[in-house]
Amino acid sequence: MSTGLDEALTRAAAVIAAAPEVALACHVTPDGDALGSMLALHLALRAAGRRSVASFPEPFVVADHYRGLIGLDTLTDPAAFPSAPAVMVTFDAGSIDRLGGLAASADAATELIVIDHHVSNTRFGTINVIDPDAAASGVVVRRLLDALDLPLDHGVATDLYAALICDTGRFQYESTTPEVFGLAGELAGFDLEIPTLSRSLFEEHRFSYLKLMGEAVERMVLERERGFVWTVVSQDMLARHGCTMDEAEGLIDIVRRTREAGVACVLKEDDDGTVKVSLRSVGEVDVCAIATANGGGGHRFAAGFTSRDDIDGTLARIRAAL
């Protein structure tokens, strides 16, 4: 860990330790790393008798496949989130706009601690604890718990393990390092229900989602000359199959399996007319550069952005970047 990162971690721990209450928030439509990281610190603080509030912006709905995380019942509706917290901590949010309706609270916070691992993070906090080399934000939270001298328990370990396996793709991605396996071994020692958690996170889907996935796969387009494969999830498709946008989050992991493509993309039409773009790279292309150029961010091999162009216009921008 670099000197600057170590200093930021120490400062963050000191501020949190001195705060009478800490307000925690992760990004809109949170994934397993965002939710798991936030809940882990939330539970650890509460177990130590500390006052902690945890939330994420509207739409305030947790995707069903995250039901195995511990502490979901302790989340606070964003409408009741402190409007001007003395200390606020964000998780896995690369920029303040990723906080949606809670961005105003972040702006008004006296101390804003940003915990993240995205290389594209805009460092919008007063204290930025950002490690682009970390496999997940959960890895950074584990270090913060040590700095705070807060112990692990079954719930905290479960949430950190979920964060870790979600952002390493069950230890498949390039971010999987010896440190990752060391942390996984430590967490597994807290009697985790690993088979049950893994099934709910990755392998169990509603029949209607599998039908949606089948249609999305049938609509896949392979542009061999670019090594680019893509598909679209439209509002019409979601309505016909009775699915939500959250359920389609994992579709990119199916599309990226295409052997002939180095870059995979899923374009999801949102109900506000925007297009949410998920990008994955399995080769030399840095998809974070593409996402950042379009107002998004992420990692070299996994990134995304929101486009106000239609599908054709958005695809044209991606092709130009490729």
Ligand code: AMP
Second form
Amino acid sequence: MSTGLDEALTRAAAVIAAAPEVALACHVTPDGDALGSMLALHLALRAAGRRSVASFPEPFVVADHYRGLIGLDTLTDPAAFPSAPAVMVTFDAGSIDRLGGLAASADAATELIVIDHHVSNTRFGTINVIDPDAAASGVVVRRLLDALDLPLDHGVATDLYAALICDTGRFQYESTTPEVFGLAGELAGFDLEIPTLSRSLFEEHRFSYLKLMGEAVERMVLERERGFVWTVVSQDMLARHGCTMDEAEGLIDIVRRTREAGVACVLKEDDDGTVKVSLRSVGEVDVCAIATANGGGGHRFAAGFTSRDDIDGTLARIRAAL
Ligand code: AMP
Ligand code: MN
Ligand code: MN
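Previous: the form predicted on its own; requested now: the form predicted in complex with adenosine monophosphate (AMP):
In what comes next, the whole complex appears, and the chain from above leads the way.
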């Protein structure tokens, strides 16, 4: 860890330790790392008798595959989130706009501690604990718990484990370092329900979603000359199969298996008219650069952005960037 990062971690711990109450928030449409890293600190603080509220911006719905995380029942509706918290902590959000409707609270917070691992992070906090080398925001939270002298328990360990396996693709991505296995080993010591958690997170879908996935795979387009593969999930497809967009979170992991393509993309047509773009690279291309140039962000191998253009216009931008 660099000295700057070490120092930020120590300052963050001092501010949290001195606060009568902390307000925690993670990014919009939270994934396993966003929820897991936030809930881990939330549960650890509460177990120590500290006051903590945790939330994320509207739409205030947790995708069903995250039901194995612990502490979801202790989340606060964003409408009840403090409007000007003395100490606010954000998780896995690379920029303030990723906090959606809670960005105003972050703006008004006296101390804003940003816990993250996105290389594209805009450092929008008063204290920025950002480690682009960390496999997950949960890894940074584990270090913070140490600095706070807060012990792990079964719930905290479950949430950190979920953060870790979601962001490392179950110990497969480049980010899977010896530190990751060290942490996984420590967490596994807390009697985790590993098979149940793995099944709900990755290995189980509703039959109707599998059919939708079949259609999305059927519609995949391979642009050989660019090494680019893409598909679309439209509102019409969701309606016909009776699915919600959050079920399609893992579709990109199928699309990116295409051997002939270095870059994979899923374009999700949202009900507000925007297109949510997921990008993955398995080669030389830095998809974070493409996402950042389009107002989004992420990591070198996994990134995303929200587009106001239609599908064709959005694809044209990506092709131009490639
Ligand atoms: P996803 O494709 O949604 O799984 O996202 C992959 C990565 O890109 C994650 O690290 C996200 O934090 C990041 N990302 C996705 N969408 C956006 C966005 N609209 N703005 C900034 N970062 C994003
Ligand atoms: Mn995330
Ligand atoms: Mn993350």
